[in-house]
Amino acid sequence: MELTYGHPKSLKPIQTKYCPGCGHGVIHRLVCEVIDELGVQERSVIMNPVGCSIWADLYFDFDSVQVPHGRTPAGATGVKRCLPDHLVVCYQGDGDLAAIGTAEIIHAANRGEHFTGIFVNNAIYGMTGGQMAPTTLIGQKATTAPYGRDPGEAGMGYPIRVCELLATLEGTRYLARGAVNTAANTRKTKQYIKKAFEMQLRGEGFGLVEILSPCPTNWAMKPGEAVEWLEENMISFYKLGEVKNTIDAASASPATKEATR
């Protein structure tokens, strides 16, 4: 009998601390099924911060690296630039890529740096108690927005949409946007996980998926409850589908480069 479909290599055959329900889970496997394709388990390093992905290197099977909250982009640049035959991926949730670490990951962009961002956006802060994240949306509740995030009279701001900030920048190659909630959504971050990959291995520039994913413990629901609240809420704000493509456009016809300007 041919085996089909199996556990990753990359990943490994361990039960995770996630909460029931979370992402994470689901992306990390994503990830490493991308690798396992590609051939780069040996000669590829994940970047993991402070958050609930400094978990990451208990479940990757290859080399990782842990780095200062938001301080992410900035090893993945000397990692790569030391090693640059190697994949190099910052795997970051919202609070670290987008409110410790903007600098960071914004001038690293604008660099055109050729490592690759998995940004995992839940809406919130994750290990650190459920916090009002850059990416919390207008009306949800968190523990430092009890009565749920008001740009107006509390002054709160209004969510950012991280792929469609660094577009501006001219050195984005590749930003796309997914999510992990339905079988459908899942597997088309897969194709956008790999068309970054393998973007950074023929050393073509910066690129970034984000991923929505579900968080029901900080949320305050169950499962179920979590994914419909993402494809309810979540989907209508931070669109999916690939914001920025100059890879396929670089590879068009002239009529065609001329067309999606």
Ligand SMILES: Cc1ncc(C[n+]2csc(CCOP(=O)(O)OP(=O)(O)O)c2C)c(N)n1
Second form
Amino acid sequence: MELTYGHPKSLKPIQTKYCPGCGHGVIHRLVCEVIDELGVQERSVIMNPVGCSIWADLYFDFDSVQVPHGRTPAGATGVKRCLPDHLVVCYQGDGDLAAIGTAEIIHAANRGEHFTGIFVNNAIYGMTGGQMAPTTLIGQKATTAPYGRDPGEAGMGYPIRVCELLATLEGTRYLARGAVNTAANTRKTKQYIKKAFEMQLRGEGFGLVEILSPCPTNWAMKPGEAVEWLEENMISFYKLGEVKNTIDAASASPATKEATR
Amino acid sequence: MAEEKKLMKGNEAIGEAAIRAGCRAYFGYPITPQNELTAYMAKNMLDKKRVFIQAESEVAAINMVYGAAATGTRTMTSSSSPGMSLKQEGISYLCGADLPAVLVNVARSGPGLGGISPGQGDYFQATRGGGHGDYYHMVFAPKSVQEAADLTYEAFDLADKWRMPAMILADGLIGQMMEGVVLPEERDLASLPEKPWAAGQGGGPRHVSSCILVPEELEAAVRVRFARYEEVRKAETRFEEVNIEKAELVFVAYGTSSRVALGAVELAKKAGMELGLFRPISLWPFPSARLAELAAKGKRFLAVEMSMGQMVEDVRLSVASSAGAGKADVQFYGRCGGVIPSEEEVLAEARRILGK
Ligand SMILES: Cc1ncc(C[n+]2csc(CCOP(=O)(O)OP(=O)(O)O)c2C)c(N)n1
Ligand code: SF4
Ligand SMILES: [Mg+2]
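Mind sharing the form predicted in complex with the named molecule? What's above is the form predicted alone.
What follows is the whole complex; the chain from before opens it.
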């Protein structure tokens, strides 16, 4: 009998350290499923960031390189330039990517580096215990925004839409935003990841998939409430879908191009 | 067969030596007085289809080095003092993950933006592990363009052998001046050592990381590294001695200031005075044992630096462990701010100390 669904080969069969209802575990699984489907476990390297998802060496059954906080895209650049035939996954949280590592992501994207960003937007600093992130929504509470994020008097700035920001750069070919709140959105997110990985393996330039992900612990909610909060608050601000896709036109077969004319 | 002698700038000789040593990935960011090195790498690495990136900052450059090193690739970055400060976090991570890399500091004068003239005020940062945590890495200080090329070439082998970064601590004078140099042979890339720990070679996962959250496990890992440091001390300590036997006073100086001190030794000889020079070539490991031996023989020392006195602390620590510890005489003469002392003023200081 053919096995049609099971635990991904690239993901070790162990329980994660993530809190109940955390999105990181689901996202790890999606990354691993796609790696297995593409058959590239033996030639994949994940850059694991400083943040809750630092434990790549525990979970992923392929190579990993752990870098300083925010420097993930610079490390990924070094790895990918030296291993051009490998799939390099640059996994980052919102603090890692959009605060301390802003320069690194902008310039890696602008150079059109041939790795894929997996950007986990949980609107909070998870690992350090719930401080405000660049993606924290206006009014959302954090330990360092006790009265809610206030861009006015308190001067806390506005939430950053990373995909839209990166879309202005010519080096970016594929930018999509998914979420892991429902089975349907999770499936769609997997398709985005697959497109981005395939594009990387064809050597076509920079791609990034942003994923809205619950952090029940630091949002101070039960897992179910966190999913609802994500749906009601995050998705209306961070619109789901492909924000930039210049690969479909280029890599679609001549027949489909004809049909879409 | 050795090549012909060529006239080259120090910065360019360092670049060419790195390429010949098998450097396959270079990452840098512009800063004076090392710009010729980054430009040399841009042209010659790209011509050879090797990796060259002008990074968005020194912070990015050192982390690109980290990524490249994690794949087992021979890799290098270069900068000057303010840029080296920015690289320190990455250097700490390289050391914590036991990754080999070559780092070049064509130092200038500080602190802050300081000036662009040569300085030796980065000695503490270079030799004490300038980033956070318990670590050291090798540091070599060339006195000439030839030695800059030779040490850079060798630094790649030493970094691989000991799995730690090797730094070339030059300064603006060594980087900018032109001298004759015989370049080392091109390394056959197939002859480079295997790196079974590196990511990207298949046959089971490799994890490159400096993160260990269990205190006892981290302590054990640091202790293993420190045991290796002891081996490095034994194997890689380097120095040069000039006229030590007869000397009434021995200059201790490295890099550019050792050239000045050597000039003062020669001036003294003409005036009928015997002075000597002890030149540390490896700044970490520092040649402490030999200095202690000389102190035990009753030698007196004058450290000459282009700083307010940094290496002199290592000289004092070295002689403190000698048999004649209590009596050992260590004096200091320094200029800073980018001023290079003259042979005459250094000789005058020696005369003052000796009462001659
Ligand atoms: C240089 C540096 N500054 C600060 C920290 C502390 N720190 C660790 S994780 C983190 C934030 C992580 O948040 P995010 O990137 O959003 O990841 P998450 O945990 O939410 O997945 C911070 C500030 C650090 N490790 N290094
Ligand atoms: S703190 Fe948040 S991001 Fe971190 S493991 Fe828990 S739920 Fe996940
Ligand atoms: Mg976060």
